[in-house]
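This document starts with one chain, in the form predicted on its own, laid out as structure tokens.
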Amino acid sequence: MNECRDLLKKLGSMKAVAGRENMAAEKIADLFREYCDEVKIDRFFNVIGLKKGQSKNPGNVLVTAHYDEIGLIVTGIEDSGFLRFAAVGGVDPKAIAAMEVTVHGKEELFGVIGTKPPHLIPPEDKSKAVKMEDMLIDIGYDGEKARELVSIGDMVSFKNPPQELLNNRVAGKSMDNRSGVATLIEILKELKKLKHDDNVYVVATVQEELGLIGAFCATYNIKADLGIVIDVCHGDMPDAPSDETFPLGKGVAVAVGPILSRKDTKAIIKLAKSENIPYQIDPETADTGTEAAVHSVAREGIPVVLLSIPSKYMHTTVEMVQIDDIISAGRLAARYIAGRVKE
């Protein structure tokens, strides 16, 4: 539990903006060079480990979770020093108004949200949402040296490493996924200890967030018989729909919709619960919005399997997921693995 209260911090603190992803890609990759026989790092910065199966004639199962973050993207530089920016990936313009940054020019600067205080607001707008074009970035600099420093087109990453709470619970930035990526160690530690017969592919995906770009690269690029999908769905939330949200500590999410393997889907559910594995019923009526959707289209069509981490506040930077879902899911997942039975 602690190991993998650390890992989760550690990859929290990362930096990997979408499009930026290969300021983390080598950390990601050493952690995962640790159980895999084979690592590489691809030309858009998946990070792709693969575990060889122990039979003769092995099959291939891939396992992805991004690793990319929402962040902001420059757009412009006053002659006030103040930056211009806009969205990367959804962000939402309520949950960034006073929010430390880190701005990555020519070097990383530190920097705040600034809006107008209240006491400077007309009556008319106070009841209004603050616009993102009308939030500006302060780094402290005159314009002269805030365009020595930055430029168009560099990326700003939310400053707000991972916090322990009470219960097994993590809240910070990028828990959307990179709690998922803790799920892929957790997998591979798991393998460790079962035969398994399949080469076990893991792959951290870039660019989830602007369109599942990793997620199309990987899955052509590796030839799966069965896809795994680690991502987050919502956790519950005061005044949040019952039936769209899932307790945090409940266990993992196990997916049914349309676009899922029906096969696979309930094989793992009884494994759960025959392992006394703790999970929960995830209902999806469309594409699930996770890399499923491009598993499921990929050459010929990869049966594919979906396992979520319950999150609160999702796409802010105090997203919260709990330590033992990540365990639950990881052992799942490894174990179906293991005692996968080919057609």
Given for the second form:
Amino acid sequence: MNECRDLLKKLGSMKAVAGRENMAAEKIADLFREYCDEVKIDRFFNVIGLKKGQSKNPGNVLVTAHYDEIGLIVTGIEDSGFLRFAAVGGVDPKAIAAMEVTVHGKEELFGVIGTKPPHLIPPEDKSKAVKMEDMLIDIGYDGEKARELVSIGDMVSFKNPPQELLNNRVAGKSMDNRSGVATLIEILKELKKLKHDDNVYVVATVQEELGLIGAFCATYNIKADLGIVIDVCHGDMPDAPSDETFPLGKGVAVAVGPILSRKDTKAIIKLAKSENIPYQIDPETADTGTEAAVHSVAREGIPVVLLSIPSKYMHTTVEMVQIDDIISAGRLAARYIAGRVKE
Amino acid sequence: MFENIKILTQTFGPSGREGKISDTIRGLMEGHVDEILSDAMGNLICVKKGSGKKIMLAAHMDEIGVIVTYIDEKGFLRFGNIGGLPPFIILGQRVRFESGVTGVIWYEEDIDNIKNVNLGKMYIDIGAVSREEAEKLVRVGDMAVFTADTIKQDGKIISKALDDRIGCAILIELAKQNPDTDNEIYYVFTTQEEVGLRGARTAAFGILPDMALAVDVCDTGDTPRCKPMAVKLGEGPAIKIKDRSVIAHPHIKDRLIELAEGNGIPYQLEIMKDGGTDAGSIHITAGGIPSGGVSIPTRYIHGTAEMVDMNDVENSVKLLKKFVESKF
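Form predicted together with its partner chain, following the form predicted on its own:
Next comes the full complex, and the chain you just saw is listed first.
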């Protein structure tokens, strides 16, 4: 448990804004190397670990979890030195006012998203949310110095590193989806203790937040017989619809829905029951919005299972998960892979 | 080059009906490449053979337009959009069908507020007085494009369909200049970009290039009270950082910046919040193809009078030439 928590904190402290994952690719590769037979980074910075199976004629299982995070991109530099920006991925403007950020310019620069003090907001604007195009990042420099260090297109990441809370909970930026990457490593660890026939490819994928880009590459390049996608789902919180949210600590959410492999999903639920691994059912009516949508139509179609870690406050800098759910996801996926019988 | 731009912008070719424009481009490319092919999606693929890296340059040859969905008993045509059509821009415009038949777009005048006008409340009038008469000239499913002159004035070009015939003109000019390189260059004139980057997807799968650039238009942020964007007309080609469909591969965008700086070619950096390009579908094809873009700053995209600066056009040719000539 402590090991997993430390790992998640390490992962959550890495910076990998979608499209510039090269900032963290090597670090993820190092984590995989401890458990894999081969590790490589592809041209799009997907990090691919292979743990070979014991069969002479092994199948391929492809487990993906994206490691990119939402962030911002510099779109302009004002003469006053303030930086204009746009969102990379789904960023809620309400949730970023007064945030601390890192601007990845020629060097890493500390910045803040400044907001007008309440005293200076005219009464008629008090109840209005600030629009993203009206916000600016302040790095403390004037225009000349700012232009020397920052250029249009530089990425900006949110600062909040993970913090421990009670009940094995961790909150911070990028729990979506470093919890998934932590699960990949949990799977590798479990597999070390188990025998498995199939080759297992674990892939930390890129640019999920921009349209599942990394998964398009991985599912084409690795010819898989089974796909497993690890991502986050909404944790329960006050005022959120209970049918779309899942309590933290009650186990991994196993998705059930039209694009997911009925056979594998049923079998994995059965396995969770027999092994006493806590799980919840996540009904998905459409394409799930996750990499599972890409798996399901890649090449000739890959039967795919979606396992999710409940996370509160998704796409904010205080995303919260519970370590127990990561561990249950890792155990369940690893045991399913190990128990796979070839047809 | 202006003569080519004029020919290209005035040739009929909405998405899915690129036959004429494809023939025109084929004529202009002949003699400058080793091979010209056309695939099932209608993409025109012109190959300059080489033993080095395979570089795909994509400019889409389709343009926005309208499609007839219904002809009423009085001979008025109801229509849908081919590509993105802001209703307030097309009001009162002329459209021309492939056959040459011209129509006028107007709207049902009994709506309370002009803000509520949408394509469903608009029609095309070709002057027919009955369904029978209209059907002699036009059928349901026929497409038409907007008509507007192509003009050069004070170093700027004003025309319809610069999106993306200007990209096509740039590729043709580049091929004419015969880049000095071992790299294998694929000049690809793609189809159906305006309806979802469709042609580029199959073209890229067929070619499997080592890298790709989309040569397309991008917005500017230099007109009165427009949305902020750090691209201006006339300040150089825009090297794509990001649009809605792609984040340019860091190696590609870095190489373009290096080449522009090293050769004294003015350039700008593009982050376009709306709109995608062929790079969006190319980069996720067949296991991933590193892609980026060189964009021509363009005002009034998807209007019937788009505007580009010839300096930007010429500098785009220079930058692309340096790119395809560089070693990877």
